[in-house]
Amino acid sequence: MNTHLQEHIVWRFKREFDTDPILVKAPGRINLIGEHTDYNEGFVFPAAIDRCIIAAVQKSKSDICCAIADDANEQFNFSLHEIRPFAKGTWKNYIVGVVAELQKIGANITPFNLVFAGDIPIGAGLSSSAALENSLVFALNALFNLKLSRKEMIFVSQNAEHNYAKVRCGIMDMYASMFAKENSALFLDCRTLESTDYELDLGDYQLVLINTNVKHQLSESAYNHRRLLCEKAAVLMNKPALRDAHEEDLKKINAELSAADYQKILYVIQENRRVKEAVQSIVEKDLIGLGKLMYKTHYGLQKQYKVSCEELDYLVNQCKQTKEVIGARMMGGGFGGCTLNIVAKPALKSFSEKIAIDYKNRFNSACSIYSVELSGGTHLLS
């Protein structure tokens, strides 16, 4: 779909523009392990997928940016002067975040034009919105010649996320839509950001997504909530952050945490050890044992951390029937989105066709299905 796209994109901007843009293409991630390790400094190991956004730009004839968001048929215009956040939940203010961000690091931009669209399910956890701010900032930086690094680029990214689409969200969604590697997954250090591509040999095996459709409204309280508790429990076990503490640690300040708030601690570092298991299984093509902790993983997200919701735990305990799927997790945030699986390529039809009926029996409601490969990072496309 991507090549279909990007024509498309192409003319649509000569269209509305009559001139030729540059084009970059940005991919959405997933994570195989590591699931609110990022905001605790600690270890993630995610991938980028074949699914993006193709974002198209060139220096405007005007004095103001029109911003046109191709798969919504809706445009706005902007100028650089007067660049201020929108109501929140709309895609515009990943774009003025990006540029305002990038303005309060002295980068020299005129008004500009842009264009884009993408096949990242929204909504689904697979970071459509890193995939938008790293297409335009690394869009703008080649337009503009800022020079900028792709480190640099993602912390306009995340701050743009932060400031003006208000999600205080770590670095991993940039970072692996900015620096991933085909057919590779990165082991993140989230508090130094440096990685380690590890090629992932996935043979009769195939990932597959598995889209609830739903998000529940407690996802942004309930993260928000995660994220205070566990910097109270680094200031009580006197840690820069989770990620440095172990479990005789947690049990030293037993006392001074409810039963519930231990046990989600405990997950984060619990999950910090996963993150490194798994990195191990893949070096050693143990597709079993990544399996098996993808299912652990999704135990601690249900039962420990409490983010996951009836619909993740029906569609994870269904994989956990099925031999022909080896591992099975939520991804994400909770409370909705997708389901990460693994899956025998000769059952995949089967497991598919079986699966979306189950689901709609269940909940009335249909799941969306998508076999995804491993991509490249964000570069231009011409």
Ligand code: GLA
Second form
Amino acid sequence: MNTHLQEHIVWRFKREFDTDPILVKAPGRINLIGEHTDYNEGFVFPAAIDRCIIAAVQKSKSDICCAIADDANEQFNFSLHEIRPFAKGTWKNYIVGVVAELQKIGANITPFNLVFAGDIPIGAGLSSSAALENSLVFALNALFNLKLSRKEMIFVSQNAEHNYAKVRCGIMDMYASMFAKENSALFLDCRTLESTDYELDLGDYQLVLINTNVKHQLSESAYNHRRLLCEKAAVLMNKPALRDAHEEDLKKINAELSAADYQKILYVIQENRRVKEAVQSIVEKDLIGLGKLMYKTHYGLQKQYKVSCEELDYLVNQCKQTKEVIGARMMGGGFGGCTLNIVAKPALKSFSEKIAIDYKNRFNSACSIYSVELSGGTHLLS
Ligand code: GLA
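Next block: the form predicted together with the named molecule, after the form predicted on its own:
Time for the whole complex; same chain goes first.
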């Protein structure tokens, strides 16, 4: 699929700009476990997937930049001297966000042309936006010989998200899309930004995503709100971040939090612990153990952190009743998007068929089901 995508983008770029581009491929990501822990300086366990964005760039001969979103068939032109955020919800913010953040750190860039396209479902919690930002910053780094390290580039991507897309996201998405290794998941310490690769040998099991194809309103404000609450709780406990907090610390500030907020903070503390347990399960090749931890995480996201939704809960409940699915949970920020599932390979077809029908009957709309493989991080395509 990616070869076709690559050829198509080169074709489109040449048609529009009559020159050869530099090409960069940046993958989307999944997260085995460790949800809403990254912005608490905690632990996550993501991996890049075989769905990506490919960006093609080249210097422009005019004094205007031209960016083309091939999938949406939309184009916009902008001057490097007049960069400003757009209203929420447009891909243009990712482009101008990356450019603005590069300008902020003094990168010397001149007008360029860009065409991008991809096969990461949008709004599915697979970090298509991080992939777009990474693909662009990586491509501009190569085009203008900026000599930025991969770490510097992921901060450009993250700041574009904060200041232009207006989501105060953590570093997990950009990190995974930038640094991932094939067939491996990354155990990442979001404070030190040190990571360890763990090869994922799933044997007779397959990672499967089920996309609810819903994205409920307010997911971004709810996300920013959760983050603020976590920061406030850390201050109350006199800790640099929730990563440093234990249940004992939380008990001491019980009176200062509502019961609902107490559960949210408890979830984060417990989830950090589960990530380390999940690493141990992988080391011991205990997939059943990993699956159980995933179900526990879903419970926490649903009942404690309260970022799930009816569609996600329905899918996870169906999986719980299917013995061939050893782990399932909602993934990413929440309020829609995908569940991540570990499914026995022989049952893959029957499972997919059944869940598609059940979901349609329940919600009168279709879910989408994809098997995923783990891929390497952002890189130049020759
Ligand atoms: C979104 C954010 C990430 C992370 C997850 C939740 O994907 O972009 O930084 O916080 O939600 O784990």
